[in-house]
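Shown here is one chain on its own, the form predicted alone, set out as structure tokens.
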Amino acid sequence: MSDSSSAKETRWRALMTSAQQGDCVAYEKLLAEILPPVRGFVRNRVFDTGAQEDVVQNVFLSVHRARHTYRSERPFTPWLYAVARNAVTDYTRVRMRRRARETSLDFDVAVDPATLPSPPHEERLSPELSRALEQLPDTQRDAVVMIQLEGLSVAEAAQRAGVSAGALKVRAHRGYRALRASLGTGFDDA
């Protein structure tokens, strides 16, 4: 953990203690503190632009929420994600439903695909690969994604991930294997 990020998680780690005892400028402060980092992470994860606010909003009141669970003498920032994760994991379960029980309608408007917004890192992708990362796992599919797409460093991606470095190599090399099991030899985790 650099500096930055450790004066960073000691600051928000004071902040939460202080929440959890009533101070609410504390927790105002804390607030406005983690919502760029809250909403990088559901952007990396949640590509309907339109969805993206409302999951944040979901991972502000799980915080809310949740507040309590949060134990002082354990890092904030894991906690923080470990509930963002969840948040997203609610949204991706509720659109996986809705899809289920939708039907689409056909209508005579033409859609130039060209003109629709594609999700970050599918136009390096091949169709096969984009299809084989959707039947990953979501810890692996965000550890691959994270370290080979977005160029994160293993510490990086696990302080995203809320998980220690040695299980975000767990989840990415399991990723590896299935991705090479799915395509073949031709991938390869460098």
Second form
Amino acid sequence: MSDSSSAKETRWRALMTSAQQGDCVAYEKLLAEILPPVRGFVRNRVFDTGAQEDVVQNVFLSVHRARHTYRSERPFTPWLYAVARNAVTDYTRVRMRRRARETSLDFDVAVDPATLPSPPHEERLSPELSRALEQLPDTQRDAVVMIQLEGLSVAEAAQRAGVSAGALKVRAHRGYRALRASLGTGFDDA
Amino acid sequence: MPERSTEALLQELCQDLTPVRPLGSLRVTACVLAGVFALALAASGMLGLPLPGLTSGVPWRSAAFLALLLGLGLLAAGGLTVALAGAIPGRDALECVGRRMAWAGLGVCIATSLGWCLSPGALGGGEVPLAASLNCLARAAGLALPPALAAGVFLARAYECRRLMGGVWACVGAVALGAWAVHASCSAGDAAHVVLGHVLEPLAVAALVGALIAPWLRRDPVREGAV
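For comparison with the form predicted alone, would you give the structure of this protein in the form predicted together with the partner chain?
To see the whole picture, the full complex is given below, headed by that same chain.
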């Protein structure tokens, strides 16, 4: 882990501990600081731009409701990303269920797409790759997204996922294999 | 949803902030579970019921008996670990270890039960000793109740995600713990009784009860179907 992320981790831990004691200023600061990484995390996993901000808000509601489950002696980042991952999983489940029983109508959206925030990696993903990524199990998708799209090192990604580097490599490898199987030979895991 | 509403939500959350007591650590919770289980064993001993290892008739020599003891032990430790670690965000690695232990324990129990029952002459006359097996089931359930309640109290206060699976694993783990103690103290050594009363019945009942009570552990029903 780099010095800056280590310093950030230490600061977030301290802010969260203060927030648990009812310090509103520390909590406000913490939420403001974690908003950009949470948005990035969600946008790299939820490819429906209309739902991304809903999921971000659900992450923050979960963080608020589950704040008593954080313990100050444990790292904060894996705790935060576990909450975020669960919110994304909930969204994916609800969407799958809805997709199974509903048919969407094609209509022009009144919102100008140019005014919407563009996901950082969306332009790099083809619709086929997005679909294939969505079909991966959560743990494998997270590993692939963190390493290939967010550019994290294996150690950083493992720290964020709360698992060992070896376990993360295995997840990523399985993810690559599944992507290769669903996309044919066009996908390269290099 | 426009981004500014997220900023407004964060403001509301800050205004809504109240001090919270952090959840107890997993180590302390594990010690509490071990403590209440020891108390349940002690109470059972005071009631005149046999204690693990103290009964002269326990067939310790049988390999199948020891394999089931190992399987139930792994399932108990693994099941309770999955339930507790899964209720705290960010403890995925520990949860994964617990899940492997639990599945390994379950695999050992199933393989040993099958192997033992299929071995020639293991089932004797083919009678199913239902009354005796229900007696062991009741003892296992009685011993499992205190640790299951302690795990339930922890789960009710913990993170609400995957609560159904947490409830099932906690129930299966606690009942496996009770069944482990019963298995180590029961003097009956025939395959039909051991497999039915020490493994199949307790684990099936535990999975069913866990699935039934898990929804009641939900502390905050607002979260459902939010997206």
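Numbering follows the first chain given and starts at 1. For clarity, a rigid core is taken as the largest C-alpha set superposing within 1.5 Å between two forms. Small disclaimer: the values here were computed from a predicted structure and weren't measured.
Residue displacement note: Gly151 has its CA displaced by at least 2 Å between these two forms (rigid core superposed). Superposed on the core, the two forms differ at Arg131: its CA moves 2 Å or more between these two forms. Once both forms are overlaid on the rigid core, the distance between the two CA positions of Arg177 between these two forms is 2 angstroms or more.
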